[in-house]
Amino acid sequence: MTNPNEVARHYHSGHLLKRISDGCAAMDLTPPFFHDALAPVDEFHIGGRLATEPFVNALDLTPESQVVDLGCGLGGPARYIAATTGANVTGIDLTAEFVETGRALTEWTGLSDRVQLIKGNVLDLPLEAESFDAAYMIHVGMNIEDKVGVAQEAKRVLKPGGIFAIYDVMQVGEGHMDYPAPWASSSEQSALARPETYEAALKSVGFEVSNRIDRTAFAKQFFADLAAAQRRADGPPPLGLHLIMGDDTALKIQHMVRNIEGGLIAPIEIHARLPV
């Protein structure tokens, strides 16, 4: 069973906002600025913005949509949704530093009127029932063993007909994951599960699963392009995921890529909807 306190400790650094602020200064970025400027650091998932765009397009959001981001991190996808669709997004995350930093980034990008970030547990959402049109979870389920509990809370806060989209790293082969990884320092913080486990959890509480998309080919190309860019660069960029993952970023990425290449894990999207 993953421990929420251990999970939060894995992501906490104590100086994340200063790191990002220093990175912005190195790029001559002074608030307010457009949300896209933060994409290299606030899209903490495989593919970054390249993955977020098609994922969000599938939600069919409008300016009237009320959306909840389960495990919002720094709020990058939430800000992208607010800026591109006009929807209102409420993000929930376990890590206080992520929420506090994300609020500052939201202010810097002028989106505080449409994006609200709250510290909380996605297994016990501080939100009213049937108050959202759509919910999504991006690279969060790997830290949550209780997949049924996540599905139950998503169902509770969604209106009838509401959509729940998931983009997680999932186990697709036999073997043991190498750690540290971006989402866990050790196996005790990780809750990798198969796509079938996610789908069974969703169906058990009343969701109808409409689609499953394997993003392995996309991930392999993304990491190949990233490695090529790093070879051409003179050191890490001012803004990047290394600001979140810390000194062992390269090892975490190496382990994840090796296990994707080996067929043990894969980035998978699952789309589900509640009956009307």
Ligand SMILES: C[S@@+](CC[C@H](N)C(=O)[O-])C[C@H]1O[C@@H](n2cnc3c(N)ncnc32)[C@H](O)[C@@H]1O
Second form
Amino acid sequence: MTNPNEVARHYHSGHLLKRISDGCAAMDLTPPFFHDALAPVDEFHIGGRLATEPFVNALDLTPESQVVDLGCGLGGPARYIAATTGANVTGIDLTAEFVETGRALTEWTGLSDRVQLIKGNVLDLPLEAESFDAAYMIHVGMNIEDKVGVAQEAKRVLKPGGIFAIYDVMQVGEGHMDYPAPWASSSEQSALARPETYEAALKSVGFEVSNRIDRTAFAKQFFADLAAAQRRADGPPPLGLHLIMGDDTALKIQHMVRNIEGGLIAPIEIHARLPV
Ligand SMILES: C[S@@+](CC[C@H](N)C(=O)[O-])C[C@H]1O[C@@H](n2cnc3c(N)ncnc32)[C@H](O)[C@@H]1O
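Form predicted in complex with this ligand structure, per the form predicted on its own context:
Once more the chain from above appears, this time first in line as the rest of the complex follows.
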């Protein structure tokens, strides 16, 4: 059973804002600057911005949309949505350091009027019922055992007809998952589940599941390109996920890639909607 305190401890690294600030300085970036510059470090999921773009397109957002990001991390996807669609995005995350750092990044990129980041648990959202048009969750369900609880909270805060889109790493084969992984130091913090489990949870609270997209081919290409770029480079770039994942970043990625290649896990999108 995953424990929220353990999950938050896994993601806390200490002095994250300082490391990102130093990375920006190394690139001659002084706030305010355009949000895109942070994408290598503030999109903490397989494919980064390349995955966020098609995922967000499917949400059909407008400048009037009220959107909630469940497990927003540093808020990269939330800032991308606010900047590209004009929508208002509220992000909720368990890890205090991510929320505090994310708020600073939102100020640096001039998006504080459209992006609010709040510390909280997806299973007990500090949000009003029926107050959002769209909800999304990117690479968070791997830390939450209670998939029905997630679906229930998403349903509660969405208006009738609202969309809930998920992009998570899911279990698709049988075998032993290697840890540490980017989302968990050990199997005790991991709540990998099959796409069928997510869909059953969504349907059990009243969502209609409209789409399931397997992003395995995209992920394999993404990691192949990343490895090639790393071989060409002298060292890590000033801004990258190593600033979040720490000294064992390479091992975490290696484990994840090996388990994707082996057919045990896969990055998968699921889209669901509430009836009107
Ligand atoms: C891999 S990161 C993804 C962050 C962000 N969605 C992104 O794509 O950049 C997983 C995030 O889920 C958050 N998280 C895990 N369990 C949570 C829960 N029960 N409630 C809120 N946030 C949670 C963690 O704190 C972490 O920020």
